[in-house]
Structure formats: C-alpha cells, structure tokens
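What follows is one chain in structure tokens, specifically the form predicted on its own.
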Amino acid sequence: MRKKVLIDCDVGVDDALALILAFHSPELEVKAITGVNGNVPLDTVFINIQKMLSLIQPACKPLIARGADQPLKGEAIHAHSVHGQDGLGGAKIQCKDGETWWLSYPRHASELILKMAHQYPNEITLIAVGPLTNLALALKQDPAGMKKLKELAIMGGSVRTRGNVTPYAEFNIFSDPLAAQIVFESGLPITLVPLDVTHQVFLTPDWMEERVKPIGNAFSQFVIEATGYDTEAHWFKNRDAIFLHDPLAVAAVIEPKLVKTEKLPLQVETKEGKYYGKITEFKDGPKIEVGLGVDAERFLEIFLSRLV
C-alpha cells in the first residue's frame, strides 16, 4: 500500500530534488504540499512549488497552501548564496499558460496539515524539509489533531557534527529554533534526518557524468542546471559536491531501513547567542529517532532511478 505523505518545504534546490523523488516513487502518494519561509522568501517558495509541479506533472494533483512567512520569533533568514535568488539555482522550467498541476487550498498551511491529519487519521506521514514553523503553528492550534499524523520525517539539525549556518546549528533549525523545540516536545513519532547523515550522501562530478547526464530528460537537465554543474568543465560551480539533504528525508520514508537511527533525548537552544539553534543531547529531553548512518550507495541508486 502506498504511503500517504504531506511535504512541508521551503523550496530551494534540494527541496526541488526531494519533490521529484517523492512524486516519482510508487511507494508514496503525495496528498499535499505546504510552503514555509526558509531558503527563499515565502512568495518565491510558493512559485517554486508550482514550477516543480509543472515540471513533474503529477497524475493526481496535490493540494498546495502558503504557510508562515516569518519564524515564531526573530527575523527571517534566507540562503540565496546556496540556492540562488530564485531558489532553484537559475534552472529554467517551462510552464504552459493556463495549465495547472495542483489544487490551491485557500487557507493557511497549518490548517491544511490539520485537515489532512483529520481526513486520514494515522495514515499521513508529514515530511518536513524546511523550518518547522508551520508544524509548530498547527500544534498550537490543535495538538490532538496533530496526534492523528502517523509520523514525522524531519530534515534538520546537526547532532554530533558541525552546523552549516553556524558552527553549532543547521539552517532549518536555526531559522526557527522555537518552532523546532515545540515540535520535538510534541510527543509525535519523529525521525530526524540531520547533517550527521545527509553529509554522507552527495552527488559528485563522476555521478553527474556517468549517471545523470545519460538520462537525457527534463529531470536530469533540471538536476544539471539547478546544481550548477558545468557539463564542459565537469565540475560544480563553487563547490566540490552536492549534498542531498532533503531527498534523504524522503528516501527514509520510502525505505525506512535505509537510514540507521538511534533514539536520543534532544533539546534545541532557543536563547539568542552563540549556540542559538544548536541541538544537544540532554538526558531530560524528548527522545527522538535520529539518523546517524545510511546505506549511501543504496540511497543514490534509488534517487537516480527516480529521475527517469
């Protein structure tokens, strides 16, 4: 039976790749996509959701909804230096006028999350690959409703490794630490996919040359353009490899044994300062399944096979 999923995202490059993986995986049925401020501002996130659906052209149109455009506290931050001003690394997607591949939900993303939870009790897996603001808002509105979710798969945090926005914090958690702490303390069944494990899965120039370029379709072309891969120089512009953070969170739902987890008690630093957004192991913290190891070769085979 296909797993019903809702994807909450802040569509940058790896979110876009995660959406391709999710929609191209027969194990999953994507019921809805919600957008949150993160890699790029919310308006751009929502445009990118529509662009990706225009590229993917899913047989069953998902509901889409706009969510939070600011964190629960503090100022919004973005990652244009990583994802480009458009969030998609400048990749071009042709959208035909008058053709839509989604159903617009007129209310806030937090309400769509709750609608899905109530409509499909204990069936929806929520895959969150951006800041957790929408989830925290839904928990504040209807904690009992959120308990109807089957599980959460969250890409975020750095538990036993260095952060990527500060030495101590990963972008998604740093963007809204208060929201992350609310979600962690919710009692919901969570699998956290942090940098500890996503830094073990990446595309190299060799993978691009040997496996991505030969596919020769719109999806492989999108990967080439979005990641900034130079097909003549055989290298990525400004980096050595492309980490597949968000696709790994999707793959962990497709094939749970892919990621090796350990149950750890965690807390998030919500006080501003040097350690803001840092996740620490704390004996009295809520226990969460944390990905620490992965079958990287198996993951890459799954990811690449779904570009066809």
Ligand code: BDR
The other form holds:
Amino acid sequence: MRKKVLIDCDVGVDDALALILAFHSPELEVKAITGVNGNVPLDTVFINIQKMLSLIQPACKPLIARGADQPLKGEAIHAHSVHGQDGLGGAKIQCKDGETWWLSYPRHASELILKMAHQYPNEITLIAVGPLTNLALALKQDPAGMKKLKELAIMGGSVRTRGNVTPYAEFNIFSDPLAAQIVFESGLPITLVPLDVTHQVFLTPDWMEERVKPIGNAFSQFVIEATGYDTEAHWFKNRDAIFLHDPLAVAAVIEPKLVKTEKLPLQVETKEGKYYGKITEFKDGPKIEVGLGVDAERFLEIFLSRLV
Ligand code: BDR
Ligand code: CA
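I would like to compare: after the form predicted on its own, may I see the structure of the form predicted together with the named molecule?
Up next: the whole complex, starting with the chain shown before.
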C-alpha cells in the first residue's frame, strides 16, 4: 500500500530535492502540495512548485494551493543567500507553454490540508518542510479535522545541537515560532526531523562526481545546477557540502526505521530576544518523537537511487 502524502513546502533547493525524492518513490503517493512563505516569498515558492512539477511530470497530477505569505506573528524572513534569488539556485527548468502537471486548488493551503484530512481519514501523512504557518492556520480552523491526519513528519528545529539562523534556532522554526508551538501542542502524532539529524546527511563533491554526474539525466542535471556544483572545478561554488534537510523528512516517511527517534517533551521560545525560535526540552511540554540518529549511508543510497 502506498502512503498518501501531502507536502507543505517553501521551495527552496532542498525542498525541490525533497519533491523529486517523494514523486520518484513507489512507497508514496503525493496527493497534494501546499506552499508557504519561507526560503523565498510565497509567489516564488508557488512558481517553484510548478517548475518542479514541470520537471518531474508526475503520472498523477497533485492538487496545489498557495498558503500563508507571512508568519502568524512578526516579519517574514527569507534565505536567498542559501537558495538564490529564484529559490532554485538559478537552475534552469524548461516549462512548455500551456502544459500543466498539477491541479490548482483555488482556496488557501490550510483548507486543502483539511480537505485532504477529511477526504482520506487516518490515511494522509503530512510532510512539512517549511515554516509551520499553514499547519497552524488549519489547526485554528478545524482542530478535529486535523486529527484525521495519520501522522506528521516535520523538518525543523535544532534540539541538542546549534541552530542555523541563530546559535539557538533553526530556520523553519525561527520563521514562525508561534505556529510551531501551536503544532507541537496539537497532540498530533509528530516525528520531528531536526538539524541534529539533517546535519548528518549531505552531498559532497565526491558524491557529486561518483554518483550524481554519471546519472546524466534531467534530475542529476538539476541537482548539479541547483546546488551550485562546479563540474570543472569539482566543488560547490558557495559551500563545502549541501545538507539534505528536507529530503531526510521525506525519507523518514519512506523508511521509518531510517531515523532513530526519542520521545521528548519540547517547548518553542516565542518571546522575542536572543532565544527566539529555540526549541528546549521542558518537562511539561508536549511530547514529540524527535530524530536524533540516522543511517546516513542508507539515506544517501535511497536519495541517489531515486534520481534515476
Ligand atoms: C530548513 O530551512 C530551509 O532553508 C530548508 O529548506 C530546510 O527546510 C533547514 O533549516
Ligand atoms: Ca524547506
């Protein structure tokens, strides 16, 4: 039985790789994709969802919907320095005029999440790889409806390790801590995939040379361009390695044993200041399955095998 999934994302280079992984995995059936402000503004996120679907050309067109263009509280932040101005590292994707590989859902992403939950009770796995604003809005609208989701896999947070936006906070949680706290407190079955594990999975120049380049198809070419890999100089133009944060959240759904979890009581800092967006272990906080270990080699095997 294929798992029915909905992916909420802020595409983003690693979100784009997560979409390729999800659509190329026979274990999953991607029913819908929702966009949220995050790595890039919502308009760009939505264009990127469509670009990625044009590249992937899925056999079954997913529903897509636009979501929140700002966090529940505070200013929208972006990560152009990591993902490029277009959010896809400048990678070129050919889109044929008039060809669409999606079904547009004309209402808000939070409504699409709820529609899927009601239509397929206890069947939908929601994979959230951006700020949690759309999920929090859906919870505010219809908490009972959200209980019809089977499970959630969330890329976000740094629990026992440093953050990547501040020393204490990770991007997705820092972007909308209030939304994260609402989602954590919802009582929904959550597996959190934080930096503690995503920093263990990355592409290196060696992997690019030995495993990505030889594939020689449109997907390997996309990985090369989006990650800024210089095939002449054999290095990434902007950094030493590329973390596969969002693909790991997808892989944790494909193969649940891949990520080793511990149930921890967590709290999100929602007050402005030094610790804004920090996740702490707090004895009275809601208990969440937190990924703390990963079979990185196995993950890379899965990831690379699905580029073909
Ligand atoms: C997360 O933030 C974004 O930059 C990535 O897409 C990922 O979801 C990592 O902190
Ligand atoms: Ca993301």
